[in-house]
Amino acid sequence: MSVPPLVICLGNVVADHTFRVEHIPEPPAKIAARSYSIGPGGMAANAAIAALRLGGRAAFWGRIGDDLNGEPLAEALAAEGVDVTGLRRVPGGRTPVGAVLVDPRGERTIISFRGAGLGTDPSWLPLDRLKDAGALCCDPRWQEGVAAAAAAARQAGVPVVLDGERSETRILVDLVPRVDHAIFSVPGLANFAPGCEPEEGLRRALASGPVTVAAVTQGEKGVLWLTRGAAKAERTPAFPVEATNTTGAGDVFHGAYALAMAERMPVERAMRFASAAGALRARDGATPDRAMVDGLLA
């Protein structure tokens, strides 16, 4: 029996405190939540869990503090089956935390603390492990780590997928030319290519370096994507689902897409696969398994 491909996910893990509320009020306000949960979140961490549940192997590379939020996140990722040997505990560091308010329609407001004192030096990363990976999936929250890992992945012939989420323009302008697949959110593409129409922004990404695929996820409009040398952009339609919690749907899309690259799927098929995974996450508020995604695709 063949070993499932390994997807290494580098970037952020967040202690997500999720409150389900009847409505998201304007401040000042004090309201009661219908329910509450806490669990691992963050772009790269959610992507790792998605790659694992969808049939791959997953490793998470990133940093947490030695505070009250840190070790429970490491334990939660390990309990999912994610390899956390590349997760660094930083003495005196503050772990990223998010407060997520979700209304009955699945719309959310997120208050995030991106952590502090976690350091930026990537020299401790186990880059030699990339030779065993099928794909590297990165978010933009640790610029130095992405730069180091993407360079090592390129030397190893491993495809690099970037979650082009909302970030500082200078960070995305630095990171996009380092990767093979740049997949943006709508705000992220606007940060990368201010003032550009979506297709023009994607062409700018392709022209920036060795990028072979550039895409933007557009919610109910689906995914607009462009490959190097193509005359025009393609669109993968969204799967019609009733969203209950859109938190993490984009992260799951990226984890699924990275797994698809590790499985050597053609780009068109990978976009549909990732779109189905993201849609199910938005519908259920939970990361789907492979059978669920295959069922939706069928």
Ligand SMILES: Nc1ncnc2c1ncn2[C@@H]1O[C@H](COP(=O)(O)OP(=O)(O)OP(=O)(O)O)[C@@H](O)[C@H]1O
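These figures come from a predicted structure and were not determined experimentally. The term rigid core refers to the maximal set of C-alpha atoms that superpose within 1.5 Å between the two forms. Numbering follows the first chain given and starts at 1. What changes on going to the form predicted together with the ligand:
- Superposed on the core, the two forms differ at residue 30: its CA moves 2 Å or more between the two forms.
- When two forms of a protein are overlaid on their rigid core, residues whose CA moves 2 Å or more are considered shifted, and residue 21 is one of them between the two forms.
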Second form
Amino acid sequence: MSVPPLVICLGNVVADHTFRVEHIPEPPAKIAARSYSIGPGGMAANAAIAALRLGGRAAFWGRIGDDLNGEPLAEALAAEGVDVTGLRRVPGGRTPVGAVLVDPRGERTIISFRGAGLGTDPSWLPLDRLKDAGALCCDPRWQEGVAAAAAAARQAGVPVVLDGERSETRILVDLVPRVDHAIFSVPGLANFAPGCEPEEGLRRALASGPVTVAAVTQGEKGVLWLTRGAAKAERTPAFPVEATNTTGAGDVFHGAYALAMAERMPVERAMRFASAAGALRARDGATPDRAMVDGLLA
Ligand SMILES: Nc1ncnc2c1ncn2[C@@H]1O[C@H](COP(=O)(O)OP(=O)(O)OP(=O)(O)O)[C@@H](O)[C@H]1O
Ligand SMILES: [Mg+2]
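Can you swap the form predicted on its own for the form predicted together with the ligand?
Below is the entire complex, every chain and molecule, led by the chain shown above.
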């Protein structure tokens, strides 16, 4: 059998500290957690883990600090099987962290810190490795990194997928024209095209550059997508599941979609494949493997 395709994911990795609590207290308060865990979160990191569990090879490119939160993240990604040779430990940098409080009904309160002192210079990225990749999947948290990697990927003929997640308008307006597949969240599309109806926002994304597919994921309403030259947008409905935790469904969708591009699936099939992966993540609160996704698709 041939080697599985490589998906390179570039952007954010976050040390998520998750506390399960009886209730979210009003301050001032001091309460005990029922349980605690630390693990990798962040859009591109979750996408890398998804691409890997779904049968691809995955590499993560990004930055962490050399603080107490950084190294456990690198270890956790490596333990999943993600290639972390493009994960840089920045001296004096502060790793992005999240404090996630989960109550017994699964309601979440998230406090996040985006990191500091991580630098923006992408010149150290191992861009020559893109020639071996089947797809590049980026989130908008490292604008300079996306710009450099997307240019190299497009030059190498490697499709670029952007997670158009909530960001400053100017960042999305800069990044969208650099990619082949711009796949927004609902707030991300509103940031990219303020005041527009969704389909109009997708049209703007296609008109902004060589983008061939523009889409917006809408949770349990599914995903609305538009391809270059098509008269109107299509909708791939969500798979009906009993959701227990929808955090990360979008990240998993993007990792799955990027893998589908690396496997050269047609867009409609890729949307269904990624929707199934997102639905299982929402149902289980954990990233599914390929057999689970194939099971739901069948
Ligand atoms: N409750 C759900 N039931 C079924 N499918 C879901 C559900 N939530 C998400 N999905 C699937 O995952 C895709 C991505 O989810 P969503 O649109 O919520 O991403 P998001 O807003 O980027 O969220 P996040 O970034 O927090 O994961 C949806 O288009 C859908 O196919
Ligand atoms: Mg998202």
